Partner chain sequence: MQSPLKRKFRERFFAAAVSTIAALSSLLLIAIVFFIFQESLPVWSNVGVLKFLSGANWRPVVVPPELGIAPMLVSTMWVALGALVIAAPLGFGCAIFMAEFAPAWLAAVIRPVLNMLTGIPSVVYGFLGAAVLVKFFEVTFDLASGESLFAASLVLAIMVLPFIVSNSEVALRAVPDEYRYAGLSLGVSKPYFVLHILVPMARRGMLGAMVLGFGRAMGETMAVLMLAGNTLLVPTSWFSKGEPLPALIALELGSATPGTPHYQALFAAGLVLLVLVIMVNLLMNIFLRRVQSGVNKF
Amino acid sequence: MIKRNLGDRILVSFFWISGLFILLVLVAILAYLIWRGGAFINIDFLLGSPEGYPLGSEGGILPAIKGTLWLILLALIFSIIPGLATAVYLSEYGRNKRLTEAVNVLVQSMMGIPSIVVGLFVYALCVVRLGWGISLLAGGVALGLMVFPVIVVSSRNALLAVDDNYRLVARALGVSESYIFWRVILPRAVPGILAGILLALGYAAGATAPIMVTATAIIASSSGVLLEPVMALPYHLYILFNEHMSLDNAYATALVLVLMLVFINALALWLHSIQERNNA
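Since we only have the sequence so far, can you give its structure as a single chain, in the form predicted on its own?
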């Protein structure tokens, strides 16, 4: 008994230390970015366009912010409906075990594909074969393919997290499966599904590799025209660092991007906690 209690304490201590270490790393990254780039973030920086020579050494990042928002909006449009439909099938209607297992393996395999491979596939198909060129539409397709498995897995888990007693009681009363799903299961799973969509949104917002070869340009208006290139925060940050245009603007851009991702992830965790309370 003493050895078992000692082992439990060591294991719990290890988990606490690991969690604190990850938290300290995040705080250290934020602190460093605030120290290096916080002083350069102002209204002109957030609402201005890149200026100076070389381009981007001065001015702001508004086109990059707009381009990032357009890209993640298109990614969600392309991935939400098929992702939710797949998740509903896997959690509620997957009676054929072989087909369900095949779909699960396919989704898990898609999650393991490097993002640059997704970008090159969309480049070959959409940019070259279909003639879309480097464009917002091609970038949205690439990010949609990338976040599709994230939405499927998170939505499936949110649906499966709903207490199975609701299904059993409803079936015992002779209620149809469609009624059970729309009136009982889905309302209780909505916070978890939204949390998964937000996580996918954050994943898409921080991706660089897929949009480098499909959507982005060093300078663009990011007006939302589907067949025109856009700017994006991750790619703009890459250019600023890689070309050594302005480290001050680079750190300020990195801080804006990280704060955006932290906000999205915090909102996702809040929604996830709501579902846990609903299902408790």
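For comparison with the form predicted on its own, provide the form predicted in complex with its partner chain.
Only one chain is given; partner chains and other molecules are left out.
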């Protein structure tokens, strides 16, 4: 009896430890980055250009921030309309069960494609075949492809989460299907869809592998010219560390990136909770 109690206690402590470990990981990452990088973040760092020799060992990260914003913008332009249309199809028009199932599986599998393979595909197609070269546009396409399934799945779930009774009542009142969709279903799914788009945005902002083969340069002005290479925050971090340019700047860049993404994710979670409350 006593032996069993001991075993039980060890097991329960293990469950507690592994639960608290998750909290510890996040706290440790944030605390460490703030400790090592917090002091180096100031206006000059955020709004300055890379300086020093080698270029980037001193100075700021403005071009990297700009480049990341451009890349996200393009990724969203490329992925939002196809993503939403596919989600609407899956939730509203997917009467053909077989086909819906197939589209679902394909999209789900697409979500699993390693980001470097997306980069490989876009490199061959856009950078080489279409002759765009390493460019902002190619990076936007790569990130768009990468976040497309994220947008589909989250928007589909948001649309499916809307209570079916609304649909039934509207139909009983003789309202047309498109009216039901636009005026009844869609407004209730908007927070969830926005949350999904934010999630996709964060995913695109942090991705390194697909853009390092399609879009980025170590130093670029990132002025938004479509066929020129850009700098981007995650790639800049990689270069700062890997080329031994500046460990301090690397910590500061990592902190900026993580704070940005934690903020985006928190916003997405908040919108998601609104969606759940709306349809509870």
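Residue numbers count along the first chain shown, from 1. Just so it is clear, the model here is predicted, and its values are computed rather than measured. Under this definition, the rigid core comprises the largest set of C-alpha atoms superposing within 1.5 Å between the forms.
When the core is overlaid, the C-alpha of Phe15 ends up 8.3 Å from its other position between the two forms. Core-based superposition between the two forms puts the Cα shift at Leu24 at 2.5 Å.
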